[in-house]
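Single chain ahead, by itself, as C-alpha cells, in the form predicted alone.
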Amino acid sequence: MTALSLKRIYQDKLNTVVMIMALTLVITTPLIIFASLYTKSSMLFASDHSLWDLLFSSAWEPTKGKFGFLPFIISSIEITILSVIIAAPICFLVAIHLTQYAKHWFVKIMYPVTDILAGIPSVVYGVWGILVVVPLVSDVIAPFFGIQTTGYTLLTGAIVLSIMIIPFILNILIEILNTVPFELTEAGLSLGSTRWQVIKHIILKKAKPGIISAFGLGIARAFGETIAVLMVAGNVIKIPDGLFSASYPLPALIANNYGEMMSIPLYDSALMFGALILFVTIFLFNLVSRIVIYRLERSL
C-alpha cells in the first residue's frame, strides 16, 4: 500500500469522525436544552407546585408564590394561530403565482424583496407596528367594531407577526412548488386540463406533504417569536376576551422579567418553566407535522 493511498484512508476516517461528531451534536442539543431548562425549573416543582396548577391556573402573583401560566399560555396560542390565519392565504397565493403564472421577469424581482424582509430585525418590525398598526387598530378597526382600544391588543400582535412569517413560509413554499416535475404540468396540459386544474390537482397533490411542513415551521416560528410582540400585545396578565383585548404571550413574559428576575430563585425557576413550556410545545407541534407528513408521502 502507498504512502498516497494510506493518505486517503486516514482522510476518509478522519471525515467520518468529523461527520459523526456534528451528527452527534446536532442530535443531542435538543437534549441538552431540554434537561438544561428542566433542572433549572426544578426548584419550582420542589416548592408545592404542581404541573396543573402551573398550567391551568391563571393566578400570576410572584410575590405570593403563585405562577399561574394560563394567561401565558392562551395568548400565545390564540396570537399564533390568528397570525398564521392572516398569512397562510397570502404566502400559498402569492407562492403559486410566482412559480406557476408571473413572468421570469416579476420572480427575480420578488426573489430579493422577500430576502429582504426575512432579514429584517424583528425590532424594526416592532417599531412599524406600533407606528402604523397600533393607530390602525386603534382609530380605525377597533371603531368599525363600535370598540374603543389603545391598539395595543391581540389582533395588533396577530397582524405583526404574519407580515413577519410571511416571507419565512413564502421562500419554502416557493422552493416547493418549483421542486414538482415539470414533466407532470406538460402531461396534464397535453390531456385537456386547464391550467388551474393542473395547479389543484396535479402540482398541489404532489406538494402536500412540503406545503403542510412549510407551514408548520411558520407556526413554530411564530410561536416563539419575542421582540415585536412583546412591543405591540399590550403585556397585560389575563386569558384575551377578544381581538381588541390586550395579551401576554409567553416569549413577551420571559423576555420583560428575566434580566431583573434572575436574583429571585423562584422567579427565575418560574421563569425557566415558561422557556420548557415553549420548547416542549414546538417539539410536540413539530413531531406531529412529521407524523402527518410521513403519512401523506406514504398515500402518495
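Positions refer to the first chain, counted from 1. Quantities reported herein were computed from a predicted structural model and do not represent experimental measurements. First, how it differs from the form predicted in complex with its partner chain.
The two rigid parts rotate relative to each other between these two forms, and of A88, F45, W128, G68 only F45 lies at the hinge.
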The other form holds:
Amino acid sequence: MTALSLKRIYQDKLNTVVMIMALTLVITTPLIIFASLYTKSSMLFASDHSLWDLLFSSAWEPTKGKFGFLPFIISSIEITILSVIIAAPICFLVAIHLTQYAKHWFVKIMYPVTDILAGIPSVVYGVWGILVVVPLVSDVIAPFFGIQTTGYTLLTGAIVLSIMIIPFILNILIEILNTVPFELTEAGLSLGSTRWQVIKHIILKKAKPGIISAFGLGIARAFGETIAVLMVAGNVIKIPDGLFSASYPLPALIANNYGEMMSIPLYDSALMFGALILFVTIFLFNLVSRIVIYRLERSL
Amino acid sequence: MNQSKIEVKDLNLSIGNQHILKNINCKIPSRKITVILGSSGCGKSTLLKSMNRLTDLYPKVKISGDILLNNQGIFGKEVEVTDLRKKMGLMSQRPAPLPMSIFDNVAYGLRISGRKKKLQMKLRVEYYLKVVNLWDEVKDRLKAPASSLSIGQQQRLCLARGLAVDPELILADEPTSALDPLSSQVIEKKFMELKDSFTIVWVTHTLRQAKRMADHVIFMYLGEIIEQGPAEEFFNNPQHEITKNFLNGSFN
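Having gone through the form predicted alone, I am curious about the other one (the form predicted in complex with its partner chain); can you provide its structure?
Now the complete complex, all chains and molecules, led by this one.
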C-alpha cells in the first residue's frame, strides 16, 4: 500500500469521525436542553406544586411561593393566534400572487425583499414597534373603538409579531406552491377553468397539507419570539381581557426576570418551568408540521 | 374544399431571446389525426400549446402571426380564452390527475361550467369512463383518489376528463411516452376510434407511432416546418432532404 493511499484512507476515516461528532452534537443538543430544563424545574414538583396548579392557576406571587402560569400562557396563546390571524391572509395572498400571477422580474425582486425582512434582528422590530405601532395603537386604533390605552397592548405585540413571521411563512408557502406540478395548471385551464378556479380547486387543494404545516411552523416561531414582543406588549401580569389590554407572554417573563430576584426560593425553577413549557410546545408544533411536510413530499 | 379545423398563419413564437417557432404555416384537417412529428426540442409541443393558448402562461413569451379555429382568430381581444380552451381537450406527456377522486376528475369540467344536476352528472361520468374503457376497472371505487390508479389508467382518466367537456379537438402531447407498451396500445386504439368524432392533433417523436396513426403529418425541425401533407405521401414520397434522413433513421 502506498503512502498516498494510506493518507487518503486516514483522511477519510478522520472525516467520518469528525462528521459523526458534529452530528452527535446537533442531535443531542435538544435532548440536553430538555434534560436540564426538566431537572431544574422538577424541584417545583418536589416542593408540593402540582402540574395542574402550575399550568392553570393565575396566582403569580413568587414571594409567597405561588407560581401560576396561566396569565403568561394565555398571553402567549392569544398573542400568537392573533399574530397568525393577521399574518395568514397577507401571506396567503402574496404567495398566490407571486407564484401564480406575478411577472418574472417582480418575483426576482421579491425574493431578496422577503429574505431581508426575515433577517432583520428581532430587537430592530421591537424598536420599530415602539416608534410606529405603539403610537398607532394608542392614537389611532384604540380611540377608534373609544378606548384609552398606553399603546403597549396585546394587539401591538401581535401586529409586530405578525410582521416578523410574514417573511418566514411566506417563504415556506412559496416553496410549497411551487412544488405543485405545472401540468395540473395546464390540465385545469384546458378544461375551461379560469385562473382563479385552477388556484382554488386544484393548486390549493394539492398544496393543502403543506399550507397547514407552513402555518404550523409560523405558529411555533411566533410562540417563542421574545425581545420584540417584550418591548411592546405591556408586560402586566394578568390574563388579558381584550385586544387593548396589556399582556405578558412566557418568553418575556423569562427574559425579564431571569437573573433578578434569585434569592426567592424556587423562583429560578419556576422560570425554568416556563422555558420547559415553551420548549415542549414548540417541539410538538415543529414535529407535527414536519411530519405533514414529509408526507406531502412523499406523495408528490 | 378541404375542411381545415385549424389554420396556422405565419406564427412566430419566442421566449426571451430564444426563437422557438419560426414562420409556422399549417392546416389541421377536420376529423382526422394530424401527427406533429419531430425530434425533442423542435418546438412541436409549443406549437400544440399555442393552439389553446397555454403559451400565454410562459414568462417572457412573444407571439406574432395568427391561428384560426373554425376560421376565427384565437388571439383576438374578443376571444374568451376559457371557452377557447374548453374546445380542445389536452393530454400531457405524463398524466396529471387532479387532486380529487376519480369521479370528481371527470365531473370537474362539468361542474365549473355550471352543470350541477346530480343524476345527470353521474350518467355523464359513467358514460365518459366507458368511452375510455375505464368504467369496469373503477366502478367500485369512484371515490378513491385518482392518484391511486396505475399510470396507464390515469392517462385514460385524463382522456375521459377532457372528453367530458365536449371538445371539438383533442390535443395530445406525446400521451403515451410515460406508458408501458400495453397501455400505449390501448390509448392509440382509442384515438383511432375517436377520430371519427374529433379532430385530433397528436405530437410524437416516434416514427413508428406516427406511421401507425397519422392521416396527416406535419414534420418539424428546429422550430420550422420542413414538410407537411397526407400521411401516405409524406412517408412514401418525402420531398425534403431532412425528412428523408429522418425517415430512414440516419438523423441526429
